[in-house]
Structure formats: C-alpha cells, structure tokens
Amino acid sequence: MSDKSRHDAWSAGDSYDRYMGRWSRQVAPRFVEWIGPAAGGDWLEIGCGTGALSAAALARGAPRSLLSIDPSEGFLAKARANVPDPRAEFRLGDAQALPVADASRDVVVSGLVLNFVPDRAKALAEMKRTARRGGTVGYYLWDYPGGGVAFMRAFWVAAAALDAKAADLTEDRRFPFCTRDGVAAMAREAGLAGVEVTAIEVPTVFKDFDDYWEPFTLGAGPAPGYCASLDPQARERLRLRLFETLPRRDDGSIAMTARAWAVKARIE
C-alpha cells in the first residue's frame, strides 16, 4: 500500500473541520485544563490544523504568546481565520525540524498529530529541545486500537466487509502505539520526566445519517480519502451498509463517543 493511497495529506481545512475538527474542538479545552499551565507563558504548538488546540490554549491557558506550526498552508490559512488573536502566530514548519530556538517555550503541545509524523522520536526530541527547564510538554492522540473513535471504527468495519483491502488502511492497524501504555512510552523514551496519562472522552452525536455520512465524502483524511477513491457504485454500497447498520435514537440521531489519550510531562 503506497503512502499516497493512505490519504494522510491533511490540507483541506473546511473538509477537516466537518470530519474531525468539530470533535477535536471538544477535546482541546479539556486537555488544556488538565495540563494546568501557569498564566503568562510562551506556548509552542506542533501541528495546529484548523486551530482547535490553538483556540483552547488562548482561551484557557492565558499565554503571553502562542506560536503554532503546521506543514499545510491550507490548514494555516484556516487556523488564522478561526483564531484571530494577536497573541498567536501561525507559521509553516516541520515537526521534525522546528524553526524555534532552544529552551524558548514554557509549554509545548501537540494535538492529534504525532501519529502522522514520520519520525515521532525526532518530533518529541524537537519538542523537548524547545522547552525551557521546568516547562511542560504535552500531547494527545486518538485511541485508535481501543476503538476510541467509534464513528470511524464503524466506517472501517463496514468498508472492510465490502473490500478486504480496506482493513490495511484502518487506524488501529496503522497506529497500534496509540494506547495508554504506548503514548506514555513515547514520552519516556524521549527523556521526559514526570510522565502522566489520562483519557479524554467526548460525545460525538450526529443529528442524522446524512450528518454522519457527508464528511466521509470530502476526502480529508484516511477514511474520507478511501471513500472518495471508490467508484460511485462501491461508494453507494458502503453508504447503504452504514445506513442499515448504524444505531439510531428515536429522533434519528446517531450517538457515539470518541476517546483520546493525553500525556503531560516536564522538562528538568
């Protein structure tokens, strides 16, 4: 399976917001509250996407400044539009080679990004390098192996039932380290101290089937990319299978949950 076929090119900000952004915006504030940063710090964010964690950091972390890095100009443009705060700067950059000075940030964070970075160890080393002594490094990732993103798992179960090749694209197979123990091990292997882990779970309620299905047709991310790659007949078969199998409440809504593993550590 080629890298291109995995559809990891996260760049279409509006499509991402419809697919994952509305749920990541629920996780981000709880993460910021959990890491408990002191007010007035200088923050660095790795992989800002459309600005969910950026907004939460500014609203609840009371930073003096926030520098948010992302490799996608499309995401940066969306984040700037979503987060028009003078304390924030959004800059093009690579998590594996951050354009940031050593020991220059009090809080260094990343939300739902590190699993997509080719060299996670290098990214964590860069996060550690840029943090000041006594500073905080934190990140969170979806609990893919534990079925933590239920609406995504339901999509892949239906897709694999119709196309055996789809099983190779599922996030639980691709990111088996996204467990409580796995995310903690990443921090310890990076030499971070005082590592703590917690689960952050949020509701993902779709008002009806169309609200569930439409984001998968937009092509942003692995599952939507797979869906968009199907011919019209195969896509319709997948849509019908999901329509027939997803649980609905009496009002037609589809209620599921999403869980992320969050990590915080300190720089000594």
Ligand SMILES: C[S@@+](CC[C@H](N)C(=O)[O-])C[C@H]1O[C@@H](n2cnc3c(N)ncnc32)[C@H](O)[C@@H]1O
Second form
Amino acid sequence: MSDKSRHDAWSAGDSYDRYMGRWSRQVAPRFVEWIGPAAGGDWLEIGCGTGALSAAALARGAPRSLLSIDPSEGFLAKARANVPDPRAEFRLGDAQALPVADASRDVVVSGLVLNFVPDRAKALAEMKRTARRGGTVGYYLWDYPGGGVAFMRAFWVAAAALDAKAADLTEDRRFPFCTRDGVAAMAREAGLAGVEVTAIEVPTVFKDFDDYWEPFTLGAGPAPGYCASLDPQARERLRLRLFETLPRRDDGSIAMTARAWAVKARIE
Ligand SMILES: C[S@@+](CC[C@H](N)C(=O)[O-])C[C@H]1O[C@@H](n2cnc3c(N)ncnc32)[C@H](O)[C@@H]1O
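Output the structure of the form predicted together with the named molecule; the preceding block shows the form predicted on its own.
Below is the entire complex, every chain and molecule, led by the chain shown above.
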C-alpha cells in the first residue's frame, strides 16, 4: 500500500453507506439509464461495494444475471443484504484478475472504482476481455480534479489548512486523470470503441452539520480513513474548522453537489 493510499479503508459496509453509498446510489440509476442496455443480458460489475450499482443494474437494466465482484468481504456481506435478488451473485475478486471467462458478459460496468485499482490499464483490459463482441463496457469516476465532489473538497481544504501532510492525500492530487478527457483516454487506450462521456451530477444535501461530519469519523474511504487516523485533539480542530467555514442554509442544512464522469463504449 502506498503512503497516499494507506487511508483507503474499504471494509465496513455501514460506514461506507453513510459516507458515500447514499450519494453513489443516486448516480448509479442515472448511469444505467444512460448506457441504455438491452434487457436480458449477462452483467458483470467490478468493485460493487455495498451494492449501489448492483441494485440499479437489477432495477433498470433488466439483466438475466449479474455477477458483482469486490475484494472486501465486509462490503460483499453488506451488498448481499442490501440487494437480495436471485439474479445476483456477489463474489470475492480483484479487478486486475477477474475470475470470469473470456467474452462471457453482455455488459461490464464499474462505479467509482477504477481510480483505486493499482493497475487501471489491467483492470480495463480485464473488463474488455470478459465482455462479448457487441457488448458494452461502462464506468464512472468522481470528478475529483474539477472539484466535483464538493463535500470531500471542503473536508480536504480544511484538513490541509491544519496539516500540511493532508494536501498530498487529496483525491484531486492522487487521481488527476479523473477528468472528462482523462476518463475517455483510459477507454481508448484500452482499445474500446465508440467511446462516449457524460457528466452525472447529483445533489448532496446534508440536513445539518452533524449529518455532514459524522460519516467522516467512521473510517470508510480515504477522507474518513485520514480523519480516523487523527488524534482526538486534531480531529476536534478539524471539526471546528469545518463547523465554522461550511456555508449553511437558514434551516441549518448544507447543500452541495457531486459530479461523476461516466463512460460507455463498445466491444468490436
Ligand atoms: C468508492 S467504492 C465504490 C463502491 C460502489 N461501486 C459504489 O458505487 O458505491 C470503491 C470500491 O472499489 C473496491 N475496490 C478497491 N480496489 C479494488 C480492486 N483492486 N478490484 C476490485 N474492486 C476494488 C472497494 O472494495 C470498494 O468497494
């Protein structure tokens, strides 16, 4: 694990759902509608986490089958509980060596994952390998460099103001390829055809400051992993800084947005 990825804690499903799942669950259906899959396909999903995209695939993609892979047993357990569906199977696996036969899937998708995979090119090659001719490969990644995930950006701006080391951990520095051009280039370099990109933006409205802050204390994901690594005094300084600086509406809520870049492509 690199120094910068040491906070990428992916295991606790409930904590992930509080921090990210509640927002990724809004992106996933929009993505499935945008890729416009034919009904009755065999789907493969990489990095299912707690099942945000799995649920959307089943609800809106009308698949015959869905195999969802993740390296975290904790997340898989949560996904199985969140998405009870006889068409779905949740299995341990790694994006860089998928336990799936060549050309066996009609739709191969991944949501908010590829930036965390050490060898992204290998993961994309695996997505391409497992898709049938004429099939669809699609994925989406947060627009970290464009400041697209405002709640995360606000956290890191406050953290970096108090701790110089935090500046290097921010997702915009770690994942500079998560731009419109960058996500398209990844697909073209993988040899995918007919590459299209769109932005998917969702509202992220926190009902009050605690609703914003509490998920960062739970440890699942890079920013929460960093937050959990702070001693209690440093964590309290960060909490106070955010409390004082985040813009709030009259009712105390904090209204932000999150934007992902989505890609769809064909296998020729
Ligand atoms: C930000 S979460 C996204 C989860 C889910 N797709 C969603 O949209 O909510 C990132 C996921 O990538 C998974 N992941 C990390 N490294 C991976 C790898 N090498 N292969 C497959 N999945 C990986 C993590 O376990 C985690 O579930």
